[in-house]
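This document opens with one chain alone, in structure tokens, the form predicted on its own.
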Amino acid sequence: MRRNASIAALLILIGAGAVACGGSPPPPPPPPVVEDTPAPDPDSIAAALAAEREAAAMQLCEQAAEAVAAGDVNRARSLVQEINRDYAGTECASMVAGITAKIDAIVVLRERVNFEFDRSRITDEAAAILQRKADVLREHPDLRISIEGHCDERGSLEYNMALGQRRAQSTLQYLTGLGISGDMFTTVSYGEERPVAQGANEGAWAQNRRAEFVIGNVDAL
């Protein structure tokens, strides 16, 4: 009986030893190999930034050109100022002179001519304005301009319609006298229907006695 107990105890000790030897955890895996990441190339970074700057500038140039085509000179000037301020040295910046020339041409062509009371003759001041217009028109013979004659509120509607037409025709004749083709123009009278200044006083009337110039095809600039 004691012999059997001794054998059982021995077997238990052998089993425990076997468990202890055979149950050890596997060794941990080796750490991953980390490859060295090359440092960014300064030249590549600079090229990418330059390309991004060029693209942003060109977008502004396209917007400025669209504003010119729409006749929105205020927006076009604002965009040109932004280009000059923030994007000097870009391809777009080299195009600014051409855009500015178109803006200036639109301003000159739109400048009003004013008249004396109940008169349609071209004054010295009006002549100087028309001379500037002629200089632009010679450079852009494909332009088409509508000359609109206007009056102040004094006089009958019929009289002012006729006076407005005489003013438009007088303006046209002066321009053709400077060598500008009459084919570039149409004339129309609005009489007193479209005042630019409100008020029954000489200040308002002087502004309303005028010829306006509407560019029919700005894209010809």
The other form holds:
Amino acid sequence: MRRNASIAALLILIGAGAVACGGSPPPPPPPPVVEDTPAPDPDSIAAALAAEREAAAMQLCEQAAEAVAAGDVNRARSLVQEINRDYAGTECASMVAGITAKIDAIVVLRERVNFEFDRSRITDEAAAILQRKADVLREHPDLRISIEGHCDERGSLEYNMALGQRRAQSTLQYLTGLGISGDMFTTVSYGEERPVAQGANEGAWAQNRRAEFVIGNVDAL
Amino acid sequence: MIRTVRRSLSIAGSALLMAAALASAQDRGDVRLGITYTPGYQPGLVVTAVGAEPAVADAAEAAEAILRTDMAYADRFEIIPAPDSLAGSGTINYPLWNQLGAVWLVSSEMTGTPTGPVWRVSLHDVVFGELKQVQDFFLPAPGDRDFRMSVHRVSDQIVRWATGDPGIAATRIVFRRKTGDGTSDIFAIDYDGENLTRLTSDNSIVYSPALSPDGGYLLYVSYVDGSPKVYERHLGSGRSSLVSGVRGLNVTPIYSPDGAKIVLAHTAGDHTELFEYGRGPLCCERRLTFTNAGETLNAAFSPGGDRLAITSSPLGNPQIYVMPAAGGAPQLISRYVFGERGYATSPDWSPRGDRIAYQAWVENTFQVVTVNPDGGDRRVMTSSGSNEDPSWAPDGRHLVFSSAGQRGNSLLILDTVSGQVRTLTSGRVDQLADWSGSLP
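Hand over the structure of the form predicted in complex with the partner chain; the form predicted on its own is what we had up.
Below, the chain from earlier opens the complete complex, with every other chain and molecule after it.
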């Protein structure tokens, strides 16, 4: 129920964001009302072109914001690249830094941490990743994150459910140890149900022993 | 009197043979590769053609086919084929059957009406040349959905007459089947592979199916609500209700043997512990374990309901422990074996009470192991592929487990006495099987 409410809120916010960001580009200047001059005014042509460029850029900004809100980091990044390449100097281009910051924050928040076989201990490598997350989380205390615990395929199905839960909990505890409020998180175990790498080898297993981080409300960034 | 003496002599004789066979298997010290099954003495059994009036010929034919399969799947008899020349329900020629190796003979006649066949079944002791038992069984029509189960109940009665032990025919097995990419559902199947039924359609992840002792209810775990919670389903109506939905994990629910309690594992703080509930209506949560440093889950009741076998990892790796069902200190029963990584889970207590089966990590894969409830007499029962989640049949000698190997995934049924293995399901990823008790 709470989850549904927060999803609804998220959708509303996304909608509101889209309106605020792209819904009201600066109105193009009114066309000159000089009926007697058939030759077009070069200044007004330039102004019209500029306005058109601003509008096109703003549309991209709007799409980038939507991609960020949907958590589609790759699309957001390629839109940002397009804006930087083709629309330097536009109002949208000045918004790119903010969008990029959000993209970077999402990437940091989503970075997986991995575990040793049959263990839920936070390794040094995982600690460094969680430290970076903590820096982002501190800046955005309204974020809500679901920490998912996962296992490789080698344990027993049911014990791996418990191990996955313990991995999620131990990740949560490490973050709260860094001063982040536990209220920002929920935990869920998927045991060995959702491998990210296929294959019966240590390379695949190592990738699958992990905690994942699902951002419930990107708009809180 | 004489008869009893002779019978017990032959049983004692076969027990001696078996004991000798087991001793020699252990002497070779190869238990890590799986015990060597030596075919023990199996009394010969013959099923003669069912005599039938024309009106109930269909019922007779259907019942006989099921009965023959049940007698073979019991793994307790050497099935003696009945020569056509000896067909019919006339006088039983005991000396002739004796010569053919039969110890038991099942003869029967079908009477009654097509919608209400009556099956008179007799068990004859061929060695002593006499009728041992006879009983009339009232069957539904052959097309009725309870027909097969009714015949299975007759088969179990014959096994009980002949051996004194419960049969396994009138049982079902519930399990989870992967139904898609990341989805699974609970299915049930008769012990002979017939009557596959889908019990849930959650389009989600499901776990840990367990049937109530009367077969009327199913406990299971589903992510249908986004996280793993325990539900109970009334199989008659298909209605599910939430049993345990604490934040975090809710998993491995089971019924007590009397059906009055539910034991399950759920998150407590940062880890998983066992809890007990009263049932009908659900009430009175009581915490059973205080592991703190590890996970505890996966309980299995002893047949008397007074003890639990559990999976617990207070020392890091999961191991099997036995504890009082009311709570108390768990005792380790899955001993560390040199050269194996200590990892043992998923215990199931035999309905006879004498053995506990579980899965253990043996030479880089899982195998099914059985031990005495005190941890003694450890035997590795399987040797090829990966074999997990054993569950006992009501006879305490058959196990169902999930197997994955070069031949793909399957649920297999193993007779732990004879070593006979039979495929229950194959070609799908079927796991976490739970074998019902004898269904009423």
